[in-house]
Amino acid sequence: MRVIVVGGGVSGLTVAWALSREPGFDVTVFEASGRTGGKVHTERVEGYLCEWGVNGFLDKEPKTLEVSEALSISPVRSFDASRKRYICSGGRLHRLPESPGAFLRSGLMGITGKARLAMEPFIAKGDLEDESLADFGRRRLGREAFEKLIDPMASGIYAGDPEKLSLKSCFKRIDELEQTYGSLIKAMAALMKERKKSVSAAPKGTLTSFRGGMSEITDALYNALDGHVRLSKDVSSVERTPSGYGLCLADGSVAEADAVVLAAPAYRAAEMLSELDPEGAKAFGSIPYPPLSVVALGFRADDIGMDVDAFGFLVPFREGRKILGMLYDSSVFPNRAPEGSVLLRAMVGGARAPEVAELEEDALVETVLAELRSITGLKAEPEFAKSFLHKKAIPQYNVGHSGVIEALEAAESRHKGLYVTGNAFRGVSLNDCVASGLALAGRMRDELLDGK
């Protein structure tokens, strides 16, 4: 069976290689760029491993790393410091708390907002079919806990706005603990008597990633396909034929395919089946894409003068600055900086600040220095600096996301052998791209082949 693979990110190229190792697949990527890799881009410059993209996963769910073994291809873990995070409130770093000790401690909130969070467990649970990140926090955790706990992670997962983005959709575990039982902190001691342990602050699992980056996965992807993905194929539109389907490439070509899987970014996806289906073309072409530019910042470590063993930290959005938050790369992984040198990595604009990220390199780079001079102290000039732009960035799971899963699975039913795929949908994060994509590739089988 020949299936043609339209977008050549993770998603792609995990169903493609996970189908190629299927007998009875003939599969083929086709992507419209002049690389493989998607949002995944390493770039080594002037002897700084830059990441353009995301820079790790979470080494608590099992198939990255599955999918890296079979690859042969060695996960790198994150330095100690990499647990240690901070939030920017008052125009001062504050570590955020690991245990209840240290919260109560902690200077991060006030005494009035500590007793408001201290009131979660009696606080009724919600019956809202789908609520919004910000209406959840205020009314579970308070409205300063929401601003100077959940805003800032939402910033750093989605680039988002948190009075838009949607709970059940961004973070499903969430709304399942408090259904489940009608507290998060009644949840969390719960956890914690079952696992006979504490609960951090930190995620679960240890950050990984790998020596030369994260392109080295989506590189070995590339490299098992073995000369089956096709470079600079700009697909404009998905029409059906008597046997299965035909793409329509922005060459004038036609390539035909007995099935044919869309994982390309969700407005790509809306343009190639406007014709074929316009119900879904017109759900994927709602998601938002804000623009998010990435500034990487290297210094001389004997200059820089301030104190950068940890992960990095992370900006609320009520502080009114102009980053969302600062990774201290080189205290994360390994060699990411000369020796002698410290790499910062810096997120700018999203989705409540567009303009922001699309500013010049010079006054962006400026921008950030100026922010990180103002919350650090920082005294020292970069020995090297360069941004990138992504135009479209993170797709939003806004508040009734769940109506485009429904308008996804609809379209698939309506066009056997058409599939749907990508960080659009059903997760954002690395991990959710590869376990998605496996799985995408498991059902093709049971219902292209053993279906038949």
Ligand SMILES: Cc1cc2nc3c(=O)[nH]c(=O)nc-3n(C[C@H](O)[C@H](O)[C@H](O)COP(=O)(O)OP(=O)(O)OC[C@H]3O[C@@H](n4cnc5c(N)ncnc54)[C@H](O)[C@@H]3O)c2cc1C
Given for the second form:
Amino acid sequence: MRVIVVGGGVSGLTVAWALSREPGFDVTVFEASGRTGGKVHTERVEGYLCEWGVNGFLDKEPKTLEVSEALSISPVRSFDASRKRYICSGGRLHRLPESPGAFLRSGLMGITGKARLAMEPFIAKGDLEDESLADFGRRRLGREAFEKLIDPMASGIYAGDPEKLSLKSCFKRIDELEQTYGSLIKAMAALMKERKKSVSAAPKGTLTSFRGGMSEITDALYNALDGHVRLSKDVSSVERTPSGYGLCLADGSVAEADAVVLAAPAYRAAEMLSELDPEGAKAFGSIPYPPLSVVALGFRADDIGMDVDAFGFLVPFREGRKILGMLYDSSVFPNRAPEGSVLLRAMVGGARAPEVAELEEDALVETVLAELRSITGLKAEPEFAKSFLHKKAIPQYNVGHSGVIEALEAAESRHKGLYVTGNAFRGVSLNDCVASGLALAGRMRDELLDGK
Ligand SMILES: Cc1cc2nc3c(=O)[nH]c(=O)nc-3n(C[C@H](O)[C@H](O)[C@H](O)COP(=O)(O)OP(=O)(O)OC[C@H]3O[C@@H](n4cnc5c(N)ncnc54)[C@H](O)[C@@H]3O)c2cc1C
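How about the form predicted together with the named molecule, since we already have the form predicted alone?
Entire complex below, previous chain first.
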């Protein structure tokens, strides 16, 4: 069975790799650009290891670790210091409390906000089909907790707008906890009790990467695919042929396959399917991908003059700042900066400030430095500065996203042998992409080979 996988990001590479281990499949990956990895993109510049995309994954989900082991690459866990996370509030950094006691002592929230949060167990559970993250946060936790705790989470993961993001699609677990326990505080108490009793308590998720950065995993997948990845193969459209599918490429050539997996971003899948499946194409094309810039700054450790022994900080929207957050990369993972230097990385832009992401590099660096000076008291000048713009960064799972999943399932059921996957659908995280890729390969084996 000839399968072409369109898109050589982690989603496409994982499906292709898993299929290549099954007898009966002859798999090829078509990647439009000159490199594989997609949003996994590690670059070493002037001794600094810059992650222009994915920074890491949580080790509480097993699939990425299992794939890493099968590929013989060794994960590295983040340093303990990176458990310290900060939120910028009132122009100052406040440590994100890790326990109820620390929360009560913390200056992050005022007394009224804390009192409102304490009322959470008495708030009736929601009954809406779909609800924005902001509506959910204000309803359950109160305005201040929403603005200082939930809003930065939406920036940190999605670079999104919580007024638009769907709770169910973005944070399914939180929705399930509310529905099961009627309250998040009650849910936390019940889960803690359960875990204390349990001998094999689930390990807490630790941010994980690789010594050479996240590209180690996509490079290893590429190598394992052993010549079955074609670069600079930009697919423009997908057509039906008597025996399967024809892929029309931007260079005018056509490639034929018995089955096709579209693992390109949803807006590209929409273009490819505009003739073959206009309904699916419309749904996929409706997913917004706001721009996001990543700005890497290197400093001499001796003169940085700020405490960087932490994960970094997030900035709530109400602060009116021009950065979404800052990661202290060299305090999170080893091998990120030259000896005696530190590497910081800022996220800029996203759904609520797309224009800032698109500033010229010099202006972008100055903007980030100005915010850093104002928030942290930084005085030093960087010895290294570089930025990377994702014109279309992270797919937004806005309210109504479940309709996109229905459209995907309908499109797949209309066209046997056509599959659509990637971070636009059932989870944006690398763990989600890997898990979806493995699950899809299993489904393809069952649907396409069984009975043959
Ligand atoms: C700045 C940033 C930081 C992130 N940080 C994290 C993080 O720390 N942790 C985490 O879990 N997740 C993170 N993510 C989420 C990340 O996007 C996903 O985890 C994952 O990398 C997405 O993989 P993908 O293969 O689905 O899509 P992509 O990586 O977008 O891959 C799609 C591929 O398809 C190719 N393509 C496009 N059009 C065509 C075409 N017409 N023909 C052929 N090929 C085509 C593209 O060139 C690309 O290689 C981050 C995302 C961004 C943007």
